[in-house]
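In the form predicted on its own, a lone chain appears below as structure tokens.
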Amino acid sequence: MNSRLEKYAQLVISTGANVQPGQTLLVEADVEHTALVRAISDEAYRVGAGYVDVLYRDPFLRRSLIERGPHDALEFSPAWMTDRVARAAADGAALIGISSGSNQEVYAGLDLGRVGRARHAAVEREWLKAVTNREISWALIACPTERWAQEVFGEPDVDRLWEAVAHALRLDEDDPSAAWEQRLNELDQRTKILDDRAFTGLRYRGPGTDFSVALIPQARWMAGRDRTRHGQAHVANLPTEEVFTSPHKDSAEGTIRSSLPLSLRGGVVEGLELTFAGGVCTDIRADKGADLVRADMDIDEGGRRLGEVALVDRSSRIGETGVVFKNTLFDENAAAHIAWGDGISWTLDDLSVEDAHAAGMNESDTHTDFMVGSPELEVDGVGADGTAVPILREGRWVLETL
């Protein structure tokens, strides 16, 4: 087996999903990811997984649906797919989801509104429920492919892409798991600083951006580590370089501009600028792909409200590569970001999901991160007395302990 794939699989199984003896592992991947899926399956069984259940996707089949399928089929979910997720949640299974680039060239020429709507809506709701209720251990990762490399570099140099991905994942360290343990400790320290400060809100200032949002008093800041309700530790995103919390759904005010392209459901959104009033996105503008954003936000009433704010500084390994990956898992960990849609219930883990919603956490069937951080963006924490305290300046973390 390729040693890089083996090392990657070991990291994902141990540090990511943290697969336990006897546990079922679900893997969702594209057909181009077969070599990595095989390595993951082999490693999962090596550590004692009860069964590895793999579901492959093919973007060309999705194109056929979007181009030729009936309108009602765009969001259709076969019963066996929703049952599979419900069973996984009931059994406390693990999940590894694998992505690559945007696949935008596969969907070239199609109506972006249909592209944005094409999803297994009921399956996504079931997964979101499982994640919100913390019933599964999960890890999202990405796999280099020639098509992804072509999108990133303008040529199918998959080896060059692997080098960038390996650096971001710390696979170039002798012991990647130990390297991640150290980084996660550093990020946990940042969450402690933020929690101790007890900011009531965040303020963003920069080119095209004048924006503020209030924080939910009961919500804490979190980093990459998480636990299921059964106590199983896992790291949901690999790589991860962020600290994050849930804002109050009614509080977003002003205009904020994206700093990186956003890969969204088979397309790329560029030059995104959103305006909020009373917590609701009232205006969507983009140089490219605005219809994709509208289709995603308009899935339900909560789609135009915010569910997450996340801070990332230039110490990020992803940022060090200088690569715009056009993969949100990577790009969101290169720059501060914000998500519209569902809130993150485990930032309010002292409350039930129902009480978290009552406290101001947003509820939606979508959760989409977009990148806003840049060296020009200033992010301040706002104290209870209205005092603004610098958190990010010139892309650097400047907030210190009290």
Contents of the next structure:
Number of protein chains: 2
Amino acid sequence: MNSRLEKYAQLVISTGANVQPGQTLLVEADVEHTALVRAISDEAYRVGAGYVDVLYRDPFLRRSLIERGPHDALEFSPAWMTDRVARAAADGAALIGISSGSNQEVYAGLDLGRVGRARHAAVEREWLKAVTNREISWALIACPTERWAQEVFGEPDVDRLWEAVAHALRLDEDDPSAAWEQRLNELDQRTKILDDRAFTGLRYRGPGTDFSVALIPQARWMAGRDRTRHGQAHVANLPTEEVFTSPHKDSAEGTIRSSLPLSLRGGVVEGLELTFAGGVCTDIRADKGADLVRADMDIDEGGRRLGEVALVDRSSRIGETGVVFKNTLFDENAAAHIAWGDGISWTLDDLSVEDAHAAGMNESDTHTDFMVGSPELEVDGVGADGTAVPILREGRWVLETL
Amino acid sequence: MNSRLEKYAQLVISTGANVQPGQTLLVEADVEHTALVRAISDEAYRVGAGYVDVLYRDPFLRRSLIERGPHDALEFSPAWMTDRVARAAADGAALIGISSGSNQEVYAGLDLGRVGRARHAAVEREWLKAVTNREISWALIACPTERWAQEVFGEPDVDRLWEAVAHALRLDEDDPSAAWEQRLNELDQRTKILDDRAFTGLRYRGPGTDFSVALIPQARWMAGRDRTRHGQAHVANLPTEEVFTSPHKDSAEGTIRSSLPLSLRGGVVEGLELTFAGGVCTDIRADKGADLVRADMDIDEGGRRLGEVALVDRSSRIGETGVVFKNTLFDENAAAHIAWGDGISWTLDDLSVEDAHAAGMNESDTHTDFMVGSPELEVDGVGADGTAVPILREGRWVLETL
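After the form predicted on its own, can we look at the form predicted in complex with another copy of the chain?
Following is the full complex, with the preceding chain placed first.
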């Protein structure tokens, strides 16, 4: 177990946040993640980090706030928490964020409106700004816990969850960093194929789904490798199995059905179906959790428009595990997905942010991925002449180089 | 167990920090204190707290820093951490600080110089300022953990430790707050007797101890009840069994031997003997941990002078348990104690801070209590005419009203 923790810490410090000598590392984790956080701290100092600044969250304190706190406190951010992020951005710090399951059982029985509203709003905006402006070298990962295992398997079998997570993270390879280099190369190759094809849009067909979206001509396809504006390479999501771009904010049309549950603000959304017209989501239906989606989309004008389309095929290790993780970081990498909310500015980094918005990139204070991929989903690329070219069929990547 | 946690939370929110409607409550706790912290948050919101702002510490992250971090990082405080305290002071917030054992086993094998140096120096100064200026309504308490029980009993018998802590905190009473009201009244009565006697000094005699110190004429004797400068009552230490005042910084003479181990900056000091001349500590001897004392005293010029004398007798509930808690909050309330470092400004609150220093109150960035009381220790009050009047004999309080 120690060896697995150390391999995980090494992977996220090197391939993930790519912590540099003298750099400050911020860690955001739950109180249940202490063992992994301590291994990360050890490894960060080993490679020369200047200071490791850990903030432990406690979901049960959030429950306490939601259940008993005053209304004004629900979206309150202490000034120090916002300042911490702003300074990290100004200093070009590294960040590792650690999540687990949805925590929905923690918030069971609470008013869903209050659950959906409770968040450090100003802090989230500051993080989004730091990420959008590519100020920090960040990596999001997940850490198995008993509660997460309970949610995934119906029993607190944390060893079984570790097995699945370790496979998805390639920690079962002798050299996980080398294995990730190879996989990131494969994903980069897919982005090159897509950029060369210069599709003007994507078309999705499947059970409950008949949907199209236009792409922004200047927007590139990207994969897991990121780079801060200071030139520091990092991999923002581990695992990552997707290629993605920013779609045009005015172009989504039709209905798209989610293929996996979505953890959102302490709840779980199931059976989600969204209908779009002229780029705007005009109808939200779900078997469960539609109110959470509504609260998230209604955050601002851009909340009901799309910010990301991402393609994942079933060669993904997450798909291989057969596990529904109920954690977006994993589940979005099991299947093709789409996000409402903010566009991804670095897919348009030849343009200023203003020009990127003028070109059709969406702008919002939220960015929420939902999974649409399945063996039944067909995704085509549509060329300037209107011809459709298969990209995903039966969950497999079928697009070849021109 | 839940009922005990709730009673503890109620006691510390009411009698301790005395949290007011709309007030912000800061909590500083270890990651092992989650159950108590959650109960405190629930209770704080129940009485109308505006926001509960919890910072979880992880002693193993401090170990990671001490073992592997750069030299400069040892005393570093992130700016946000200092700002958080400064704002709490400006806003008149409440604070609950939760400790456990010494953590010495966490730091085992590390360089003691680095262990002694590692602290958030600027944050500690900011807290000391907030406390000295009486800006916040604060309460320090402790929370049983397996590691603390291991340290106290040699086995992780956390139930046994809870029994002892609950007795010391009067949680075994039907109404702990009412029981504390009664005890605080008794302690206030002792301060009144001492003030009426107007002793000019104290004299300590016992095995290894022959020591005297002068009192400051303007300094009052005080007990557990505190009041912020905004007039908010609170009890800063729970448990509290002491009466205390600030001695004259130039007056300590002779040798005094510690009667209990002292937890200090992640280590434990045992068999401490200090010799003073003209108020200054001129010799530090200890069976263990003398370097920790030296590092703490050498923080500044006032570090080697005394800031507090406190009298405790064996009617103390901590004394009754017979447990050496290896936590100063408890052990200082089992036995008479003395502190080197900063004087206690509110014992001289009729004077400005400048006038208090001119009157003989010590000034330092540290304030460290060490225990000197035992059944063998005799403490006398010395009157202006040189007559000695017994205060403590065989561990009992024997001083009557004039």
